[in-house]
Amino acid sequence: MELPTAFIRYRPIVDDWEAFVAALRRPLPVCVWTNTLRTTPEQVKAALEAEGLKPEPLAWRSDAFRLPPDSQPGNRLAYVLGHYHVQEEVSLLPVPLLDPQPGERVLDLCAAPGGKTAQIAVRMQNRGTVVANDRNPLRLRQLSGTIERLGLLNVTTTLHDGADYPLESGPFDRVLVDVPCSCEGNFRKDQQVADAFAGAPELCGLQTALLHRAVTLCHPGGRIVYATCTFAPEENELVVDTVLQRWGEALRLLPARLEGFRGAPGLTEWNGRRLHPSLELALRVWPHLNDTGGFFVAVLERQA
């Protein structure tokens, strides 16, 4: 399999450039992780040997199951029943760095399919009120079935464009702004992703947008979860550094770091143009540190 070209240009940022290619070039692992409110993670593995599977626990999470590429665990009965979701591990990263709590306001702002919401919701043992927006209703469908399948009872979903989301929905404790992105990350599982413009004009307008939206719902001493499955600049850090200079003092970013979990810091300088120091904070996952797909988290904190 070729590298695609548009993939050359991070070279000079990426530790083991040999290493990324293989990875690149292997399939990507499933992971699945437990729906607390109904069973226990080790019911959960009991129940993948017993369907001939061999999950192996996350170093990071020990709810969580890496499966072999292969398996389908979405077909199986412990699924329908709601004792586990399937989803990338990299997408396991943003809830825990958003840390809800039971009792909150939580907004998803871009929230489909819907698994993070998911995440959001158990972590709150169903207790608070946990929003799952998003301007697709085709996706917000697919997203309430996900809510039924596992049991979630503190979870309502709204319509809107995020970008201009109802101000006076707020505040909200916590937000989580998942943005749609060029999906360079997801090369391991559709390798179409490559073609895909990273870092356009239009889209990272979107992205600066969104944060900006998620930054104004979230009441000061909130925390704001910005992420991407890309590993464009444009997207990632340039957009939170956007963001910083608009916010000034009022905003501040806080380590994005999960023990367990190899990761690369935040970039803080692209193409020339230097980025607020703070940036190192920020989480880059390259695929061959943890055998992954991409991905790009900043944790904030609104000051006032």
Second form
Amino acid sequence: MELPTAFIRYRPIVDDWEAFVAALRRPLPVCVWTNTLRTTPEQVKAALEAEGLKPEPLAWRSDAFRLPPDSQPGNRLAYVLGHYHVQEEVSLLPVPLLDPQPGERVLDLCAAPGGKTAQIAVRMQNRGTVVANDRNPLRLRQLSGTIERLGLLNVTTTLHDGADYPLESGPFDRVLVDVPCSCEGNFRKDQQVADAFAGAPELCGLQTALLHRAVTLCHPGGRIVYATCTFAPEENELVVDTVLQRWGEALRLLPARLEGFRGAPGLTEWNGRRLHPSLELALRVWPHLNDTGGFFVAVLERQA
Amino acid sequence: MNGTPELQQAVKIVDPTPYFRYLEERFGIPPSTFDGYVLVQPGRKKVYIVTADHRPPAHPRPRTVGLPFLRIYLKFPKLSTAAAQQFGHAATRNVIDADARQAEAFLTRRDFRVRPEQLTHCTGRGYVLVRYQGHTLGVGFLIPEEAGGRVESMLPRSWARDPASFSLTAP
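Okay, that was the form predicted on its own. Show me the form predicted in complex with the partner chain next.
Complete assembly follows, chain above in first position.
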């Protein structure tokens, strides 16, 4: 397996290059999380074991389980019954950091295929309002399938360009903005990731517009979580830095840390550009740290 | 049970009385099962069920609001698979307790035969809920025959398992 040449530029910012390369060459474990609206982690574990699988609880979350890379948990009775959802471990990071509460109004701006929407709805105990938006009608239909299988009763779906999401829809207590990105962090799953695409100016422009709109739609005092599955600083820290500059005192970063999950701090400098010092509060996930895909999360709070 | 002002602005609220009466008559599901929820109709063919404190936006116009509940404008309204799985535990009649082979047929979207003793709580031709090990799998259509009956799987294509790789009997 060839390492994409585009990854070489990350050598100075990865703590253990050999471990990073070795992790990229291993197949990715499968991960499932419990739909606690329907069942318990103990029952999910027992159901998976009865199927001959060996579920291991995640180090940082006892209601989610890791399975060997070749497992097919999507073709089981408990899956059809909506007892669990299959989703990569790093995709479980943004929602606990968003920390949605029952009864709140929460927007998932780029929601399809809906795994994170579902996590939000479950955390809200199937009460209140989750608005799940996507601009792609086919992917939105996939999201509806997720809502139906998991039995979610608090989700509205909308089809709209997220960067131009109507302001009268707000305000929201919390907004998740899980932007389209170059997906470098998916390399272990899909070796065709378009590395030439990483940090492309049009993509970064869209990401910046989406985050800016997310902040605009959020209540003062509310929380915004920005996430990507790429290593590219142009799509991560640089986007957040641009939006922080635009909002000034009205926006600040909160620590993006989860106990038991190993991450690296966000960059405060890249290619000679000095970034806002608080960007070290963001979370960078290198695949070798927890044997996962790559990811980036920043947690922001709107002050006014 | 009218929903929030935001819900009323965003989507058509539906009078649930006839639908709840139908579900009580056919399946014995008490209307109180749906306390805390509102029925709405965002499109043409389907009624949805949503939590009563829901506050969706009016713009952009919602595509779906909550969970699909019933498909209407049929001879008899059909309970959605999602609603059957969510609320089917409350049903007391027109429920088939399937064995593993029958459940496997249902989930792979094939018809299956039922024995007379499985029809004790069935009132005749029409929709039935198919249960396996206490879990409601979805909706079937029962056609009673001399030696029991036949159940057509109404599981939507998107929920169906592939018979080549799915099995309840051999892990």
